[in-house]
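Read the single chain below, which is given as structure tokens and is the form predicted alone.
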Amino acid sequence: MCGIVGYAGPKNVGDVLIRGLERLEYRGYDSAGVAIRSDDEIYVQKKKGRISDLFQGDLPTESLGIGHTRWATHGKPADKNAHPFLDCQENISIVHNGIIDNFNSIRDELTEKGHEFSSETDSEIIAHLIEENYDGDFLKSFKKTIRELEGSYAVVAIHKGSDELVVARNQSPLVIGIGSGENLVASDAPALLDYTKNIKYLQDGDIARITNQEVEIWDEDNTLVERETKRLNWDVEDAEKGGYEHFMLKEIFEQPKAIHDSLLGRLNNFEDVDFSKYDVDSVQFIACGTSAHAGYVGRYIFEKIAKVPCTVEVSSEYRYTSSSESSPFTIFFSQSGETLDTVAAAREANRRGCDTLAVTNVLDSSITREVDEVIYTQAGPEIGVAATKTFTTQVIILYLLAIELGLARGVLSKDEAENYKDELRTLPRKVERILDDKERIKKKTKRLAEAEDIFFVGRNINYPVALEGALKLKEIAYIHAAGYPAGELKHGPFALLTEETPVIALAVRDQTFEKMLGNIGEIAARDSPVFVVGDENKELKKLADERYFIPKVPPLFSPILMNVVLQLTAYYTAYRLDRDIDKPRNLAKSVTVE
């Protein structure tokens, strides 16, 4: 999950690597660090932090660097375990990205032989393997090194007597930019956005070395290839704040744009996925975190409108349950398309027959490998670590692919088809109008924030709203926060409601109404404030101590406008206690570790 770039070319190398860490601190902000060829030297800056409080004077401006922004695995965030890593000679410098399996292993071999290790990290041990191996050829050592390692690493290194970037990549992302004279790679391609659009992606095993003027890229045969050029559509304003004071309030602010564009093209000729080709008779959704929320109100959007039964998988369980006889088509969410449980998930499915379709917001990102089909949503960059437009993107497309599963399976008519996509062509409008509302949103989270303790309820399509609440608040306003079905709280849970536990109740018009307002009724018996978000209702209006309405809309797709009101609800709670929104403590945005 830690963000690495690297720069080969004729600009201040330091300004290039400062400013592609800035865009790279969602992925980890524990520690962070520099490595520039200086001189026929290596000169290294790191430090426990945020990259804004760390670099003091001027760095070194030449050609050839590194940098690294840490989420910590091993070893605790402290100086001594930041990134950049150098070897005992202090003549080459690694940042890496993952997990290796064996570092103990071999870091015992490496002690034997003299090595001395000033860090707690597994990262540390790649800079003094490749010092071992070194021959007078620094690309040879580093494949021989990258081949002795097990596990995820995104790896990049340099050398002070060559003017090379030498990479390596495996189950962690790393894309390659290429410039006009100049070239760099990053974990993400936000990093590069200042100095090129044009990226190459690195697949899992392949070995690369960078320099100004050429890009040279070997599999895990070793085998020389060539690795397409893809053309970004982002711009660099798509990765910046633009004058919000948070990027997940901007990003919050993007969702009407976010489902026109993932909308564009798709209601009048949907072409993504040609369900006539296979044999749809149950469906399985396997995703983490906020897109497994997603999937959950997927399940109810699929039985609704393709009539197939549905199942939702979170992918670290999934990779280690039993395998049955039963082949469900399996889609799988992930906005990066890099989390590592969620693409080890789609090779399990694999190896168990399933047909396969990945969702995610990022071209030719790992999980588009693995899977027999690919849908791409249109959110754009995704800078705050809390998730917003990867929801609402990921709930789109399922609409869209309810619908067109429906027709093939001759569930559903073309008449009812029509009448669903016209309700998504009004929902960029109708999420409009909440943020048009946004103060008075904000007003009713005061209460919020005194509490220790929240509940959110919900249910049928919006008991997974809930989750996806909860969620939120815990991330950002680091309150205890717990979603639930309504009914469920008396088996349980109403032990814990008292006055000073507020409860955000989700209630609207479908065939779950009548026992919501039930529910909503007993826990205002137990004295507990309730916030409602809903339809307008009378009764609702009597049982509320706070409530906001929602623009009208059909049950079915009511959770696009409801989230929407509890992004808002939890990003302000968070602001009125002072949290560090877009960098929550112990998170990061894309997570490529198990």
Ligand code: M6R
The other form holds:
Amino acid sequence: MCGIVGYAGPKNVGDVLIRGLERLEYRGYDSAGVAIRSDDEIYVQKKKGRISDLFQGDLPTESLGIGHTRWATHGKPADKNAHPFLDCQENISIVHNGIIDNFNSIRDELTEKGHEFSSETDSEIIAHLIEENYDGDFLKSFKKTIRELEGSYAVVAIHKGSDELVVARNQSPLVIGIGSGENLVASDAPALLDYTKNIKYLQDGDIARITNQEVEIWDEDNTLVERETKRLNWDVEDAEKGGYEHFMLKEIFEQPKAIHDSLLGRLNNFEDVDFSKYDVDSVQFIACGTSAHAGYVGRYIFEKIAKVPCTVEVSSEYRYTSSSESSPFTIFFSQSGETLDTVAAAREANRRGCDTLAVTNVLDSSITREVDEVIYTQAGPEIGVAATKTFTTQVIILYLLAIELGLARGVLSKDEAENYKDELRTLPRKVERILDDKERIKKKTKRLAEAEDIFFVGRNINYPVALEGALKLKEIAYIHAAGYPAGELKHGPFALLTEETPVIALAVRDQTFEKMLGNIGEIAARDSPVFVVGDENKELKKLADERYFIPKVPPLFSPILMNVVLQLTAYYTAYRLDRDIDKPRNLAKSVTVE
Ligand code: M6R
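Please give the other form, namely the form predicted in complex with the ligand, since only the form predicted alone has been shown so far.
What follows is the whole complex; the chain from before opens it.
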């Protein structure tokens, strides 16, 4: 939800900012802009649209600057609402990610004092408030300003008479890249990978001053603090397309490695969470979007392996439910670790006395500070807005956690645990076999690309996979799709079935298989084209108009394979329709507004 970047150093600042913005564009792409301090002036270029369309002509090459790529919240996508913003005197420029809750009252006060605003955004007030507070000391006026803001913010500001970037973070991500003779700041570490792998993660309430030579950080009590510098284990290539046409396709193909890396070191010696410390007699999963679908899959995995009752909540709903007497062990999923609804839900779960665990892909992300335990998926950076490899690795972590919990609860024998682990070890190779079949899956998407509505149906552990398949198709192909438990279609949605309405049916040989065959028969009898994904079976061959059979796997582990087929299905359907696959309209990678 908006990406920001700042640079202080000897390199061509225009180039560094544009490079950083390109890497952050997945966070929002309604407009982009840069502000560069050059010859004691602030030069601003900004515009509605994508970064590739924006920056024409040379930008100043020195000496420091800030950049922004926007996902609109206050004020529609328009040139005038693009960041960076200037104060009245054009001495100060800022970029902001987040939402300033008290911007209306600040704007009214500043207007009375004679400030003139050029945008509809909440962010612009920050530049004017710094101007109002300025008494010759830029850092001091910035600190005073930040203390007057309510809401969420990552802010970077520059002054035309100063060689420093001043930055603040509260509930919106911001990291500092430590270089040699240069320092950088950005919303996300991948934006800095071209320049450094040494990262300082700011905490809520932190304010920092950054020059090309030094970084000073003050905490929320204005005490000078040292924040540890951590070394990223991601490479520049991880954040590049590496010959694939889209990040999404690259990330789908990275899944065998992502599964392998997420299992690495954990199968033989799991040290991430010690369940013997907790008294776990029920579990709840909380997340948004694709991560919530991982939670739904988790329910089936935990109930089967750890024999513990589970519930699943969407983060934005959980916060407003009435708090119950019980305090289930609560597991949050968030690829980014920055989804505001999920971070806020974690706070609420703590308030309700739950023991909490976060499964995230981003080191030191906001959610890690709200929970008792953290476990990282080892998926590498995910740039495509559609989540793919991070879903897969979240589910992999779920198997590992369920095995550990099952052992800790004494409901799983060591032999059973080893059998489950053996199945996990086979998954990368099985996923590879599906990826090798991509052309066959691509061919099957012709009819889907012509449809206006598509249903996805599944039962048991593949019901959430149906939800995820439908979400992926909506998100990147812009085709209306709905996921249902297969037995539910006849309770209403059947009225929509025609020969123009494909139904993608997920059928594996679990205890629901016979029922699923019946459901597919009912759908076929309405003349809807049926696309089956599942275990090879003669009956299915007869019933289906199109079919894709996955490599042999126990039903409990089938979601990983089934979902890869659905990812490729969504990808190639969107591809046929020439959609903007990595940056679907109206979306952003991490949603840091409620
Ligand atoms: O970073 P998170 O996992 O918390 O993000 C949650 C959702 O916003 C995310 O999964 C979203 O649904 C994806 N774009 C779906 O592909």
